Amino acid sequence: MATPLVRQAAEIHNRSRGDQPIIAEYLELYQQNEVDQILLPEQTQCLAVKTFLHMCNVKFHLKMRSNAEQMSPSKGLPFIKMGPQIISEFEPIVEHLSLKGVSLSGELSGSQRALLKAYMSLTVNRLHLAELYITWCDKLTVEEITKIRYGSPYSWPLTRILPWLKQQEVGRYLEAQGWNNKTIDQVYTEVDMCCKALSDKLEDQYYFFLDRPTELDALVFAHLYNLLTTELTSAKLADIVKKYDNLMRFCERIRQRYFLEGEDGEDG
């Protein structure tokens, strides 16, 4: 049996090799049902957190619940449960785990951290808003996909009322961001400009910073991968991403490294 001194030495050695500290808590990740309910914006946020946890080598237990949005303290998804603590949405989860000693960007310099935050903000302010717009403001998508999936867990009249209320909520948020009056072509242009900026930053590197991934890689992968693979009423978003060969290679590398062995399945 190892002595405390030996265990401490082993921990120092592991950290010197860049390994992540072990999370002792039983970590549960909650999201909506994937087959018939979850929508593009929430699916992307959930994939970003899953990718980040995989990159940190943090094991988690996936819990799919039709009322996950109502269970979340911020109404945002996903949320994780660690003991008595519940933390929702990508950036707060990343920050919380950083306080636990689990970080992918701890070795970045001050200027690199500032640049990482800038690119994360760019990704959220372009790709996330575009996903919300397509999901809740594009009339064809709303009628053929959004209302059906969002209302699927409920019986009439909630199956009609709740999607309408959510659409109003998202509309107010997009209005506050200055996106409510954009045309669909303007949205596509915003996505293209964001992809070009990300492509220019990535160049021929494997990751955006250092020789290993950061939270930016997890976030960008989730957005791009879901734009490529989510079934929508138009393939335009996927076509935009496909214009950038290095982003396509980036997505495939992340997918093969962290998801090739199988999809994350619900365990209860």
The other form holds:
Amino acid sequence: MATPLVRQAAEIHNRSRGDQPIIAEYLELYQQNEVDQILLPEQTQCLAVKTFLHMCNVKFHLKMRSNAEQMSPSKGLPFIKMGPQIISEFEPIVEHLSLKGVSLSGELSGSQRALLKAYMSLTVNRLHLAELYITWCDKLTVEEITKIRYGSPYSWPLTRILPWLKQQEVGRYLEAQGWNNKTIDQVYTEVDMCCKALSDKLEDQYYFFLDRPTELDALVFAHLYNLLTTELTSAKLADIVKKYDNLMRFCERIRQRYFLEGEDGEDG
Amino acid sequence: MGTVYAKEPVINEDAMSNTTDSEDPTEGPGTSPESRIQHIFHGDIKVKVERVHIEGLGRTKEDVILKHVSQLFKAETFKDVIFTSGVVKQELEELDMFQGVGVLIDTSKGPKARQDGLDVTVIVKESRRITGNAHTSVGNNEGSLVLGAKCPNLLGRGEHLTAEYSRGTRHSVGYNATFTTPLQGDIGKRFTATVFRTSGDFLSSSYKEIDHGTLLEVMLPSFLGQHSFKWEGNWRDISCLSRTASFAVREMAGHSLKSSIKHVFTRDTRNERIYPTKGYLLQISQELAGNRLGGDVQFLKGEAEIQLNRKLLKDCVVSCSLQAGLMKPLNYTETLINDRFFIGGPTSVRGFNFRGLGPHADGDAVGGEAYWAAGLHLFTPLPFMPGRGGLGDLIRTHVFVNAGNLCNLNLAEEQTVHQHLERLRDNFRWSYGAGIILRLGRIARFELNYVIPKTALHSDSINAGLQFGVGVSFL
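Compare with the form predicted on its own: the form predicted in complex with the partner chain:
Full assembly next; the chain just shown is listed first.
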């Protein structure tokens, strides 16, 4: 449909950025071992990126490495490898792909985009911190699940030392965010408030913005799905999410659309 | 040999003139006009050490000293006594427990003293309980500043406890605490236990390594050479230095635990380490990591080094050295980059950058599992400077040829030894050049060479032309 002139102009525009105009044949997504190592916060981020890539119709290969966290340039997971380039963490990945011309929110207006960013901060801040808290600060979860899983690829005494060091690091991060003094009930309340805000925004729509998914949908789906399905020491988190019907339907909808036929559909 | 004091009473001139070449050492008391006993000493006179006194012992336990001084009782002639005193003094000083050792030889006193009896007094001055020091040390291509504190002779039998903090020019920071003790009172046998933390940047491979570990070592001498048995438990943390590190190195980032035992046999007959002019060095080592010992990494590694030095006419020395190493990962694992071999550099195969010879991935040296390196040098004194005394003694010129190869042999595959050797011979690199070396005491050696690498692979990192190196051991 585009005239040859417009097509040529688009090619010149893409080439002048110095990048290739199309995504490479495949990209590789690196994460920790799904079955016995990965923890709730990382799993959420990985699922968010996978959902986003499915939504953009970008093919990728999933690679699991026990040292994925140390391999990542920012020490955050997941990271993707496109040829020689490596980009880590959800938001930089979304931004990098949009530079390559792959974006879900390209058609949003300015104010909608600002709203999108605001809600992304909401979910990133509240839900992510809640997941970090529950994984690393709730004593029962830490002793029974987290330390064992985090130390599983190593031999003694690293199985003890490394989870302890990571716990100190996460504790410092939560302290900087003002979260380490909260009790577990306060954290559950935070999660509840966050879900309520999301539920109010979603109402009866299919997706958060317009009638097609954006990166916010990917991120919210990842958080909610993992809160519902990850095995923790208590089912409190799943119960909180279950209170909101439209969020439940939203999760089911996205799961059915993107993960039932996909080759990387299974998440634990 | 130090100072040996020997006291003798006044003797008159008659007796003196008779002693110089007398066959009969003792004149006997009867012949002398003096009524008291005269003691006439020269080398072959038969004496017997009756008593040995030891003065100055504080916290040092007696049995340590007794082991060494007891040999004095075996001396038969006066020459023996003096010689043995010198040996005892040297042995006690080697224990590193004393600030100074002195030996005093006197005639026996007292009513039961024999005519030819001697009393020997060993005077020791113990070191302070704790000493501090700051010094620089030179490693290969790196210098560092070391601050340390030492408790010598901690429990009285020659044990030492040392703690050190060091900072190197390659951003390496390290500290360690070491406890060492001689075994069975024998200075040749030592047991050492160390707890350490070291770190270092390896720019040529774009990674940084931080090690925490413990080391237990036993050193035993034997009539063939020195044996050293070591167990090491080491937690290594590798991280990439920059975003542009190659993916092959990035894949190795992370934590690993090495638990290994190592045996090193050394036979060193060279006259000195920095610039040997005669003698040879033979060193063979084997290391086994993992398996039943625990840890993540599992491999078997062997290395050997041989160096021969020979003096030619006048002041010229020809030196030839050969190093080789082979490692095999066990139980279907793969070797990690920080366990592999690396060669190349001003102290290894010259003409290449540090770690520049061997397999590379995207510009990062990744090391190999088998290597050999050889060097042939001819050292001559400076042509225009006199060889004796002053600066001329410290500087030498040398002409050399270096060669080497570093590769992976894939020992798992079915190949004959002949095929493996061919693999090592294929694509080997060599270089030649000349330069001057400057000896820094017996501690280190500076080299400034002009090198021409004659063959190199595309992926090697070469340094043609001037190359400067400082180190302790060179190829």
